[in-house]
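There is one chain below, alone, in structure tokens, taken in the form predicted alone.
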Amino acid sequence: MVERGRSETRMYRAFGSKLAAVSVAGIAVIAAACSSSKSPSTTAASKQATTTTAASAATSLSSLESYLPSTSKVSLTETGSSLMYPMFNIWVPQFTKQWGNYQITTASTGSGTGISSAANGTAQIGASDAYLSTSQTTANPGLMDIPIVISAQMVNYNIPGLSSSTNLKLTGAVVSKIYQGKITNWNDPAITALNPGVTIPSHVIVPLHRSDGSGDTFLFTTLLTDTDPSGWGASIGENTSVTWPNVPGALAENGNGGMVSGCKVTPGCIAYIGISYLSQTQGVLGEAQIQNKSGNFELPTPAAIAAEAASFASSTPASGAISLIYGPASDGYPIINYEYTIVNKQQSSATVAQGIKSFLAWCLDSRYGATSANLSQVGFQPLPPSAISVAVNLLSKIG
């Protein structure tokens, strides 16, 4: 595997049923509101610019959304990220019903398989939580990272005797020490010091990690690297697969589904799980508030995800590849990322190329795939307009 470089608890309890995804324009509005130094006229101008940019993005997406001739049929295969799998299972039935002429198959195989399948041509769309490494783009110069949506990653646990409604506070450095076997009990002083007033049972910690090549692992280990650079960063680093420290009792699970089911039946477990599996963890597994770079502890609420995303809104490079982990927002949740569709510029036919562009543009469009009603089902947020522009430019290269 290739090396890569570098509280709203009450509201969150109702996340599964009452989540309202922040709109594309709203992400930038939150960013403007967070800056007290801006004058009213400056803020108004910022909102107007955001509205204009959002309208421009919608127009650009419309130019890619073209119906196929009635005589044309397109079969597309999507595979990869288990975090994205629930989202595609919402998108595909809607798209095929609305547009017709398409047969789209989806599979949850892990981000590593998504990338390799897009590279070798066994899938037209590879879903990945991780962007392509330099070595991967060098070996496959036709592959592109196309951002599609914003997700987050939870840190969950199963501690007998502690209510699942108790959101323990954890830092990335403490979680790093847990996964290195340096902290082995839940009532370790390093954890109890972060949680005054909470009685944490003495129970052995069982770290769970992914057994498959996983973008979730890339995101999680990036957080550990960023928060513990001289420890985790120096000895292990970040990647879709890493050499996990030899911690007694540690378990490997396949996919996000495996992490959920494994943690449910493993007393003392800790696991990293994509937010699209929130409905399967609520009321059963506890979830940690994670310390951000400003020292504040946050859950992945819609507002905290949007605040973190807003801090990167103007930073997305033309390649689309960017880490959103451990960003600067004081009220942001520190484990968010762009979900990527990995696509080859050169497709087998012009019809297939147009089919890919139409489908992914539809997914990005706030009138279609990226509605609040769709994204809220899996806890995702829409891309900011600036990132949509990057995605449009990348989509236009498919031929």
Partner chain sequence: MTLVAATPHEKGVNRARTAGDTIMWLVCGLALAALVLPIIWIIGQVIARAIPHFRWSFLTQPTIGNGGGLSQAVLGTLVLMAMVGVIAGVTGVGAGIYLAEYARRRSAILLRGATEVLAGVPSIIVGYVGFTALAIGLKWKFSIWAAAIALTAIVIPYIAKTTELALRGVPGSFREGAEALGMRDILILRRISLRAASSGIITGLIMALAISVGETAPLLYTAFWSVHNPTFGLHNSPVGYLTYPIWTFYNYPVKSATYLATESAFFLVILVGALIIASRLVSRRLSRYMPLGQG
Given for the second form:
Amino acid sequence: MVERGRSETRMYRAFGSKLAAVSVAGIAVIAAACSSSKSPSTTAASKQATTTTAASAATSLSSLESYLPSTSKVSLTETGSSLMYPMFNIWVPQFTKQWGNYQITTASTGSGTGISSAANGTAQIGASDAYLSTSQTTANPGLMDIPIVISAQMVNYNIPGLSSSTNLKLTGAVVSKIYQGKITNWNDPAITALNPGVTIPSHVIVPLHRSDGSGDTFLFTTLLTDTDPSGWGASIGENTSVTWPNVPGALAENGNGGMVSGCKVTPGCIAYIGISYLSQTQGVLGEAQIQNKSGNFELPTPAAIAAEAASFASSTPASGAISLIYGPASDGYPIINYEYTIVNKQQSSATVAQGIKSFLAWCLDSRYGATSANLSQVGFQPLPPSAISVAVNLLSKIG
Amino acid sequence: MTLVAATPHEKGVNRARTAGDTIMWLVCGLALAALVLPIIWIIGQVIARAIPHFRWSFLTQPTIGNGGGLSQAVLGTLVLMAMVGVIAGVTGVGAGIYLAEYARRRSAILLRGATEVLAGVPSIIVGYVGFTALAIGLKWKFSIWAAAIALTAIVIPYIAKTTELALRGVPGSFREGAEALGMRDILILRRISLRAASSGIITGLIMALAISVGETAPLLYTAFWSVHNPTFGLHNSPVGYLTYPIWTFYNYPVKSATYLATESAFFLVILVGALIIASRLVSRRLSRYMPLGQG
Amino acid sequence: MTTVFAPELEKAPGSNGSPGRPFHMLSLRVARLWGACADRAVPWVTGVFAVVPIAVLVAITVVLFHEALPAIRINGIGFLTRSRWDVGSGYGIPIKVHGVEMAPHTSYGAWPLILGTLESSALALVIAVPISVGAAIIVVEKLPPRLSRWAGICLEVLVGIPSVIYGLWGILTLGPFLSKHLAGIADHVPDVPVLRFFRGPTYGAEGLLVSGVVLGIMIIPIIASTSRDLIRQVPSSAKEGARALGMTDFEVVRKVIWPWTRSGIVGASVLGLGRALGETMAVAMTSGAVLGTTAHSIFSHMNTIAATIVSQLDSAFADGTGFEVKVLAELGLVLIVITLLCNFGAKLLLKRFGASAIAPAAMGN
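Since the one above is the form predicted alone, can you give the form predicted in complex with the partner chain too?
Okay, now the whole complex, with that chain kicking things off.
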């Protein structure tokens, strides 16, 4: 008994001290942000904080007790965003290999389901590309959206006769017209004008959208609303599911997986697909360069995503809920977002609460879940330190 | 055929009439082919897609994310089938016995009507109600029992109907003979009626199980999905089952995921095929209790 | 035959068959008492079971009505005729209409879904009825018993194939096949009323046609098994008499079998229709799943009520006001009403032939 207790403590401590780095980094960031008002930018300050706090990690171990992995059997269900699904499928086997007492089921259902399942308690962790709406937080005051990684959304196409390695230039306004049925052919002057030097074959455009309630739809329609406020914004707006204009041939697909497969078999298609499906779209579907607010056309490269994320780092509120679409960074890719885990503050038992906290803390930790090796597989970027501190703060509320 | 020599005009008419026969049998033959062809096509496709990627580890390994095997789903499907077999079997056969043997005319009309209406309720409605009432309303969350109850609601009408029809098919002379010999009602039921009807009842029961293992819509919202072996808690006990990977992974752009879908379809076809064969064997074995032509 | 129950009579009730055991008066009395109790208990117990379907039906109706009531009040009768399906701006401030909370500018109209449900089911009937009746005629009138038994197994297999597998086949095999081979024809269909519906681009693997064909195959066993049983019931004397009068096979079918079975077959078809109306997964996989639009050609993407409920229910729960879930319940009620009307229609038509004419296969999932 004593032996077992001791070895458990050792286990705790090993994990805890590593997690401490994350959490203390977060706390230090807040401190840095408050105290060093003279520093040029919070990003710089937080970078500094991350590097300096690792050493002093041991100081606030007591506040981390709650993040230690449970030793009793924990059974968790994660459901929601199909964009996060590949990420969880990397994380969960690694985590459960190390902590065999955890049973975690992942499911790709859509952000809408992620939010609703966390709200009604059918799943402990909901994954969503969209933050919670006012009505959701009013209906479920216990619900939190905890940022966990940075993701981006690609705009893909399949044009017969155009190499998939040609990255067409598109603006949000043009894409909006395509989805409204106002531009129906790929060689429409509005598209060719953006792409001088590229011969675009004549082919009917088939817009694909998601059939399920989807955070991807939210991100995509936010871009269309921001770039075409009088058109898309006035008539349709942004939401996890919207009333798609009636375009002949328009197809609804279930999940990002359905979007990729659907676009592959539908000549002339255009689709919005999460970056985590990059390895499935590469070489098969074309990937568009999207015009950002400064007028530059960008691909969702790690650098462009990181640049865009950095421009929002300081404005992330304590609730975590913020749109990162169409931001100010001149070299940033305009469709990026925080991926959220939707968790209820009140869990059915302390064991479950501890299980969720420790798993998510593990995911956030750049030594465990958020390693560049893991994230690069799905094209994600780690949270900026300021966002980590927001996440850690939210995590601490789970009980 | 004609006794009197036919005039040329009559010959023409006769030719037209026999041609009508040929055309009709041709059309009917084509119809039969159109009925059989999709079966071969569907099952052929399922097998053709599954065999090249088949590994035994699909049966021994659980699902890991969108890869791995299907062992927990196979087990979940079998467990759900067993639970439905017991719950729906007892209830459905009981209901069928009552309808055939005891129900008065008016109550029989009511009960039979309700059974038929329930059979017509689309399975997704059962899923909706199972989710809102059991998973959310009673706070069971995703639960193996909610799943079993939803499936039971779907197959009870089928079992009740087949049981009732089988019992009604028992010749009245069987009962009358037994009654004349002074057998008690319960014994007549057990030893005569049920035995004579057993072929029909068990066949119906097995077919009901075949239907239940193929359900998806009611399970999505009650059993949900799990990568772990089934547990039997009332609360929070999601189950994996074989129709889920087909619906979820068939168009997932990762090979390991589409394999899960195609292998699930393969296992389901084997399971359903085995059930149909079992029902045929049972009906052949047990139909000896019935007079000729009734099995 | 008598040997089947002769041994049973020698045993006392409840002694559970060891013939060598001597009879005691006591055990006989216990057995009689048990028998008497059982005689009374069995009707009660089975009666309770027989009430279960009613109880389940009532529970389903109550839950559905309870959920749907606010939606029915808000949407009104216009729900059936409106086309727009707008879940509203979920990120806006919820509004209250007649005390019911919902997202701003929501609009729910079921018309495209009702139409899609009816269109796909009608298409299914057009495909299934001729195949079923034709196959039933040849199975009863022409095939030797051994082959007709195989045909019976085929029907069981069709019932047993899970609807997701039908959907899988529809989307991966049949859909691409149809769209490839019909594309050439569909372009040349003249652009005139009615025929216009069969004209136009075939798009990809999904749409009304694929859903209709898949549904058609799925309801074949219902119509075929009932047709087969009805044709078997045609008295052979009538057929023989007709043949003796010199009728050809075709004339026998047209003048004897068809009038005899007509209304029963129509009833079975309506029953098949009921099944097609409520089919969920196969349609959800093959329809194209678009909301708020009606099909303008047979190749158009569409959606049905059942497929919409399965694909929208979980995301509907993300509507913080809970209104969308209630709308889906209302949609479910609409589907149940349509299905019930069908089933009652079928019952009326089948009544002349007695309930047993409805083969159990008709009651599949």
